[in-house]
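The chain below stands alone and is given in structure tokens; this is the form predicted alone.
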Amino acid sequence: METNLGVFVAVHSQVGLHYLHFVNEEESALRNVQDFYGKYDIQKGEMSPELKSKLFSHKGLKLLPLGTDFQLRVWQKLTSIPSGEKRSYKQLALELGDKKAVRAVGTAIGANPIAYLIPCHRVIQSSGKLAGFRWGLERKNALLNLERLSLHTASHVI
């Protein structure tokens, strides 16, 4: 699916969304999906208008990422970060109850299978620097700026 943020590839079933990644190269994106979901029958097709609407409205779409219990806890915590806000890896580790789990939190964030909707782009270094985004720091910065702009614009509408 083409968007203002680039091309996405998604894996969706009757029960929910399992995978959403930015695509830099179509062939490698399809290989990545097959590697991740190899035992399933993956069919290439167009995204329905209903699914597109749900992706960008964030309403009525059940997120069902596959991961370990720890990864699922980290990803759930990411969804609680409000749009336009950021957290450090250290803050997330503390919020998860283990201040020593900073590296494990980073690894779990790096394995996030649902880009944008599980907002790993909202996680930064404790120093405030952007770091560690699978789809590039330029895209991470664009996502953060888009959220800030959306919040700023919404707060000034009469």
Given for the second form:
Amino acid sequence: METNLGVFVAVHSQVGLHYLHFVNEEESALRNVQDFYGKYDIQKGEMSPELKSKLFSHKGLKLLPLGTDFQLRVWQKLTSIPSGEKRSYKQLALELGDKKAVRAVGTAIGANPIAYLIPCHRVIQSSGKLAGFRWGLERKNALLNLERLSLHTASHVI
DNA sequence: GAAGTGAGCCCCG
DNA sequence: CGGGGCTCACTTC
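Target state, the form predicted in complex with the DNA; input state, the form predicted alone:
Entire complex below, previous chain first.
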């Protein structure tokens, strides 16, 4: 799917959305999906209009990422950060009950399988510096800017 | 500010 | 086991 933020690839099933990644390079993006989900019976295709509209509206879409218990806890926490706001890795580690786990939290966030809808882009360093985004810092910055600008409107970003 | 370092936790090979 | 990661706080320049 092409959007004003770039190209996305998604993996979904009857029960929900499992995976949503930015595509920088089509080949490696598809290989990634294959690595992760190759053991399942997946069918390739253009995104259906229904799925697209759900991605746009952020409604009627269950997020079902695949991960370890720890990763799921971290990703769950991310979804509680409101649009337009930011948290630090440290804050999240504290809220998860272990201030020493900052690096583990960072690693788990880096493994976020559902871009944007699980808002890993809203996490910055405690110094306030923007750092760490597998799809590029520029993209992270663009997402944050869009959210900041569209705070008082009902419009969504993707 | 920038650069270097030890601590510390989770994950993968 | 061992190393590395979307870290942090501290030191030193």
